[in-house]
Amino acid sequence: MISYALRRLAAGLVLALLVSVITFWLLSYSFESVVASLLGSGATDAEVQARMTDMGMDRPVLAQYADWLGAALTGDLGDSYFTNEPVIGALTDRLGVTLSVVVTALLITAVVSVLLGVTAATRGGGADRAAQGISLVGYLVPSLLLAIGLVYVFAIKLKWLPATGFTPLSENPGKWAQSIVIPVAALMIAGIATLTAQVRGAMIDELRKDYVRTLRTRGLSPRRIVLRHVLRNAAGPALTVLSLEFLTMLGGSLVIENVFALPGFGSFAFNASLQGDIPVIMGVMILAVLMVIVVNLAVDLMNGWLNPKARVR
């Protein structure tokens, strides 16, 4: 177990530095037009390349990829290039915002999709019609339409809750949780669709199986055999879904964080790539990359503890 574990974690590191080389080289075509607009639009075309040689832009793309993971290795992203902050703090600052939304909403996210997914599956007829419905308006509505209408509805017309801003869960628990429950709930609707339709097709295939059937000669209890069996055969392909929505509500985030002018990952990120903040920018990409190889690699643990057959692979 501990082997597949670390393989799995090699896998995910080889991953990250993949991800890292690409994104530097596709940014690598910007490096020209980023350098210009930060001496401002006055510059020369030969104070540009002035500056780029400065900055060591001119030499080879892979050489100077090869200082930045050299410096990131060591803990070391770089500076801001315009607000000379080092990028390591400055996003580790924003990383609480967006993971405490992000996986609040995830969490949510898991606990009614399996309860709603379980249930439509094992009683059918109106509770199997209620759950498609549900998966069916959160594919419909884009979630950006959706966080606008939560906005509307409830911090603008009712009042209840702010329309942005945000309280750390340090310093008022209560008004933490008012904050981010719009994004959370604009972030989860279409989470809820998708795995709420995938956890019902995968018990919908595993209910149909010949050991439910001989379990049930046995005399057990339909709950016992749902819990206990079928629910951990069905949760392999429900999990990977999941660490699929983590992704996906990372990016969703991004929107998200921008709506609710939340100060996290997403609108530093957004900020940066507008104004072409290169080490901001390859230090949001690793970050993002990291915290989905650990979601991944979360999951692939409860799918090796759940699944004999996984562990050998």
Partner chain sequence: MTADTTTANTAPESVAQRISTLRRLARNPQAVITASTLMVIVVAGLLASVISSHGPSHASLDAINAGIGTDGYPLGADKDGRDILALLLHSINTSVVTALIGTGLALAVGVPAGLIGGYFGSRVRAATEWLFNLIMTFPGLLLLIVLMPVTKGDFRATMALFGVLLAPNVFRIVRNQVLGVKNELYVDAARVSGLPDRRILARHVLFAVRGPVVIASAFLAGTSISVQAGLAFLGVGNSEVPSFGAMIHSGFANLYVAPSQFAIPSLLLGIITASLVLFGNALRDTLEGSPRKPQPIVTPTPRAATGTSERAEGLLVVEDLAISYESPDGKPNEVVRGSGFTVQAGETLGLVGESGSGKTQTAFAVLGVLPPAARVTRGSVRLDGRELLGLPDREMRKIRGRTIAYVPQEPMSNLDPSLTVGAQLATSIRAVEPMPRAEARQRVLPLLGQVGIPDPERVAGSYPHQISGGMAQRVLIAGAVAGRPHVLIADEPTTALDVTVQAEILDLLHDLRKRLNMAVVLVTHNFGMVADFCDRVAVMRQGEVVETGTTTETFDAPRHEYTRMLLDSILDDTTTRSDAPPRADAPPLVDGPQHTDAPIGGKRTS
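Coords for the form predicted alone, given the form predicted together with the partner chain:
Chain only, nothing else included.
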């Protein structure tokens, strides 16, 4: 299992290297326009070329990438062209905001979806129809529309929650919880729909298998069969979907953070892409790829722990 994890990690790092090469190469075509934006609309071509020379952008792209990679391996992702703040510090500060929203949404999504999916599969009837109805609503209602509705009801009309802004958890836990309620709800609605359907389907497939009938003939209680055997075997596909939902929520945070004025990773990446802030874009890219690698590796290890047959030695 350890050797398998190391191989997956090595493959992930190679992927990160390839993505960084491709991203840097594509960004190299915008070097001149980025420098022109830095200097302002009144800059002449000569001034732009001179500034590019000062910044080392007139050198071969491969040499520039090698310099960036060498610095990145030491933890230095450079400084923002527009704010002059270190990229690594800016990303880590803002990532905490994003993860506090995304992880909270993911945990609630997992708990609610498992409860709904298991109940629908084991009880059937009205419970099954209700779970499928909730999933259908989650598929049909756009997350942004739901967020606007929640803002109107709970922030504008009832004034229970803030419409925008963010309070750090360390500063005031109560206000932190209030500040993330609506963004979390907007992120999790589609995730609950997808994961509930996955858990329900996997549970129904497992309940139809021969080993379940064998366990019943041995006198095991339905609760024990479901919790110790069926749910464990059905967890693999659900974990895979949950990992995809994490990545989806991470991407969705780009929109949510801009809508609700959250100082997170997504809004920072969005503004950097609009400005053409190359060091920030490269930092965002490499951090996003590393998170994908870590999440996928964690899911593979959890699947191996839940199901010994899935382990690769």
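Positions refer to the first chain, counted from 1. Computed from a predicted model, the values in this text were never measured in an experiment. In this text, rigid core is short for the largest set of C-alphas that superpose within 1.5 Å between two forms.
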{"property": "C-alpha of residue 62 off by 2 Å or more between the two forms on rigid core", "result": "yes"}
{"property": "Displaced residue check between the two forms: residue 246, CA, 2 Å or over, core reference", "result": "no"}
{"property": "Threshold 2 Å Cα movement between the two forms for residue 48, core superposed", "result": "yes"}
